[in-house]
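Starting off, we have a lone chain in the form predicted on its own, written out as structure tokens.
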Amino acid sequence: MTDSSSPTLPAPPAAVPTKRPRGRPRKTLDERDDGNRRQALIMAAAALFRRKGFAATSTRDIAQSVGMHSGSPFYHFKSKDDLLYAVMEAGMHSAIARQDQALAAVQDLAAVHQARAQLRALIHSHFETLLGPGNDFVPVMLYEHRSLGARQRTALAKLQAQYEAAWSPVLGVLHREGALGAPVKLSRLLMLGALNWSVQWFDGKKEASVQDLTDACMALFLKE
């Protein structure tokens, strides 16, 4: 039996809903992280690469060389010939930015000598993809492009036709001014292929700078 006279104690609070958060829930520390550790890791996939080749190349050794764990990779790769492709894709993209500055910084010069410092800008700016620091994806695409899938290789070529459809107008301006003498599509055709095999013998520390070659293909490429 409950005495009346004592006090009656107050009932608990009732316990407050928790407001869940508005939007996307917070990323990781990893997730924060993505971009980064993806760039990393197609650097890191580049040169070694480069190095050992493709087949030679495990994703254990990526991995172990942005101290990653050996499965990490694949957080951000569905595989190794996923990051072929996109070393390839991302060297591209960043040879195209590189060319368009470079024909950027000439495209006020007189018309009369604009043609020239075009094809000036446009060979060094080659040569600084091609052997510049940093630069292993086209070695890389020289020589694995048959690695990839069908569909890779078409997503591919595209990019390299827009990049190399900066060469045409220019060498056909050259051309009608008689400066050029073999045909437009050959000349490109030549021309690059001339400054793509310099990745196998070009030695920085050895050989001519990179203005040094620009100058020497300028003098064997057209007529005084």
Given for the second form:
Protein chains: 2
Amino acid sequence: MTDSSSPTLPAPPAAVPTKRPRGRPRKTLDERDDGNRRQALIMAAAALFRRKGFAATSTRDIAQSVGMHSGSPFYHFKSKDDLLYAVMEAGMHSAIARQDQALAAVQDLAAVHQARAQLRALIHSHFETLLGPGNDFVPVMLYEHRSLGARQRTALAKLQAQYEAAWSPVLGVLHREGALGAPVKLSRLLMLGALNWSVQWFDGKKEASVQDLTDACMALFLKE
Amino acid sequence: MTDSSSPTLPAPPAAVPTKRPRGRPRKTLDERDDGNRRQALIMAAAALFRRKGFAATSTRDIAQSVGMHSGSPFYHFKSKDDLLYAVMEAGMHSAIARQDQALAAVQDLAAVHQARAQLRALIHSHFETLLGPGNDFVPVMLYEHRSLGARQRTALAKLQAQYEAAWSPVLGVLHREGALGAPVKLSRLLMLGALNWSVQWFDGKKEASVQDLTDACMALFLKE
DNA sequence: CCTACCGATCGGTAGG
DNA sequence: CCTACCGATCGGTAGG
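Show the same protein again, this time as the form predicted in complex with a further copy of the same chain rather than the form predicted on its own.
Now the full complex is given, and it begins with the chain already shown.
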């Protein structure tokens, strides 16, 4: 059983592209794991895009950080923009998957507490997506949206709409119960904004945990 | 009485730098309004930085949009980074001034409603700073923070601390009154995040106004 | 503030 | 995926 689908980066080939043996290490066909190299590029790009921004990151930076030479990323991606989109798409897929799991885990509660428990699950899951260790994909998506082309922006918008669609019914119930003070749509925009902004100030090594943040949100946003 | 301190851009010199009369229009010394050209550069830079991002905007873009030639911005600013900092500093000064005015206008209310009125004033003023027509400075500051050097980041942090300092006592009163459900510091971070994020989705031509947003925030964040 | 220019870097490609 | 390379662009400067 292979773990070729594992999203963890297999320790990079000790990036020293200056002096390396000229004859590149012969690989037989079954050793060529293209998927892993592509994955490695996506993860390295995510980390660099987050730290320095898309425009300030060169494709050479990315190549070097996975031990490739400058032209090689273009064997895996047609353009730098395509690589950016791949990062964002991967981020949304993982965010949606995490959100679905979080909602499923809370499905069987007594109806009285369902909506509250669902909102807590949504908030906690969102914070994990934003602040969890190694989760650079969605932060890059949030802060480099501008750099996307029109076509790719449309494709992403569908994934984002799918993600946010899970919030509206939950907020609707809470609003009707009187636990949510503002209209559903504005509430969703403001709440997601409060969460998304945490990327700017959250420090994993500081006192507050993701649990603390979730508690604070529930206390701030809901009545009684 | 001159209006040399007016922050409005005097209609740009119809930027057509390709064919313009070679002998540049002689200006006598008292016509040379260096301050205005510098201001024009700051405003053009703010608009471009906001639309395309700092790294994706060239100093040539900025020069062209005020009718200068490529090297000329460096007569007014030592580097592109200095221009970015000038944009952000101007943004914080104007934000602080607007906030002070907003608080002063609400100073004389009956004590029972003071804290609520103050919070409303802070929120409304913040939305104006972010979303008001031509207000690109603070949005640039919020989203290009990363591009600043360490020294300038420290200088800006002082202005930001000054700005946010006005929020804490107001939130403290509301928390003690039971109107604010979460701890003061986390409340401030989450609330400002909700507001700051509006830059991403607010559309001035759409239905919701800054007043609507302010109302929604008050309804969302405060109990009873 | 313009003119003329420089060194550096960048995204991307052909050909293997 | 590497090698070798190209055209374009960029921040910045000297000298007036």
